[in-house]
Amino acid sequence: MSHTHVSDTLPVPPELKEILEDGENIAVITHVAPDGDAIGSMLGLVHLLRERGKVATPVCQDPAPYQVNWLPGVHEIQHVIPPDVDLLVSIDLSDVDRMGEPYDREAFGHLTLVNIDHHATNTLFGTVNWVEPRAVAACEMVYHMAQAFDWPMSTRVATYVLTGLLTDTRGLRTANVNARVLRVVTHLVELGAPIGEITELTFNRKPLSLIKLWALALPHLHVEPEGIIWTVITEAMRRESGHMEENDGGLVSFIASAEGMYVGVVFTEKEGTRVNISLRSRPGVDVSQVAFALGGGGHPQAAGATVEGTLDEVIPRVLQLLRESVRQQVGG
């Protein structure tokens, strides 16, 4: 068996250092309905920049999800871009629309926009684009950037980065985790990031309201002959359970783990006539292209989109796309 050594570094565009060091007042923005990697990479980069003497503001349209709302500094996240910024950095988002309401093209379109992302579906919308699909998380890119620029990482930054890295790899359990990633994790732990505490707070705790929401959604489980398992979360379910957060708290991963299934889907009804679609699949089945076709994006095994329409309109359309995709990929 041949062993190929996995390089410990991912290349960072050299011009990035100059751009970041020239900026004085920098906004770092991540995607709507953020996950742990979005929050971790944004706060990690903000604090790296602050430690370099910059004014840096974390910006996100929506609040941090419960999994990471224990992180220090979460309360500092702004919902608007400060008017006096001179540089904009987007992190962990694959297209301009994922910035949501804070990004007004008329107000901020003249600024240099640095696009840092690890999604293969990225549309390269930045003035400068650093898109690295080999990275398992945007947080891993923040780590390699600090290493390449010789920026020391505090325990606080290491904690942010490890949190995002763990959440995006489901606790180092995804197929893209390799020796390089484990070496990064080792270094972050050496820098003081508390891996046991992060794991406990991020994976092992759920609000009671979320458990109640799952209890309402699971009776609506459907299994398609093509190995697609799906359910819905309605506005009424969210009100009844008291869980009003945007994300499903891992319900889609839970149902996708069912034996014999290729794809798990959760359709979440949103305000107005919009539906959020969360997709998970087993290794070997790529759901990112279906998400992309619906105007979203993501990874081969974890992707999503938000589409206009009611549940009754959206569900048949998405299931049809998924059936065709699964048949092409696995036959049958």
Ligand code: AMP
Second form
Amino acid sequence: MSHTHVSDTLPVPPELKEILEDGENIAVITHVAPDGDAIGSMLGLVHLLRERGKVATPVCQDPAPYQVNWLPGVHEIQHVIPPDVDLLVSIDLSDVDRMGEPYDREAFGHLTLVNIDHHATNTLFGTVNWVEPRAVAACEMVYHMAQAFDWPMSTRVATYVLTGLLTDTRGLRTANVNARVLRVVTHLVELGAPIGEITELTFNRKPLSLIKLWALALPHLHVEPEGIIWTVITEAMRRESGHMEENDGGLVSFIASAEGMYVGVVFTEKEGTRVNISLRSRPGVDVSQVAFALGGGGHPQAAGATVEGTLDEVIPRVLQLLRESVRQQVGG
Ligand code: AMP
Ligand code: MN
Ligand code: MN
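Following the display of the form predicted alone, present the structure of the form predicted in complex with adenosine monophosphate.
And the full complex, kicking off with our chain again.
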């Protein structure tokens, strides 16, 4: 094994400090159908800003998913941007449409928009853009920001930040976890973030309805000769299982872990008119570009998109794009 030194920090744009310090009434908004990193980074930043004396409001179109619904403060999340804000910050969000309904361009387009994100497919839609694909989570960026600005982190903020970092790395099990990330985790635990409790509540606890949904979806598993494994979640399966939350609870990562497979896909039917596509891949195969071509985005190993059409229309089209992409990347 080679020994590589990984820097402890990620660079933070110095102008960001002044922009945030100049704001008095700040909305922090994250993406529709939020994951743990979306909720953790938004609440973490909101509380950091409040601890600096700001009025700060967390905003998200949709409620927190079950993984993080135990976090203090999730019930404070607003579904609209307060009309009197003077600064907008978007976090964990790769394009402007991912803000969903709360972002009314007529009402808020004139405000400075700070775009803080770690997706390589980020479209740089902000007035100021801090996009850091080396960060394993938007939460990691919140951590480095607090460090760079000498803003002390409370146990509460450390808990939000660690929770989001752990969810985006599936409990430190993604290929991008390195010594820097482990040092960040160590520091957050030293600040009081209860790592055991976070793991228990976030990873070792699922709604029974979700297990039932997996049971309904797994019989529809398909394996393509190109090393693509996929299944479907229909509206009918969601009704039968009782799991209506927009969250596969890790089904796509589970099927993608099958040996010999390059890509895992879950197609989720949405109101019969759209399909949500969730993609995972092995290191060495990048699925973010196919997701981006479909109007979505993501990371090399985890990406997604929402496409207009029925399952019957969307599945063959997406599988074709994935076959071509896998062939190009792995040869053959
Ligand atoms: P998921 O499969 O929903 O866990 O999402 C995996 C990654 O893809 C996350 O980083 C998301 O931010 C990104 N992603 C998922 N769906 C979309 C979408 N509709 N548009 C843009 N990015 C997406
Ligand atoms: Mn996210
Ligand atoms: Mn993220």
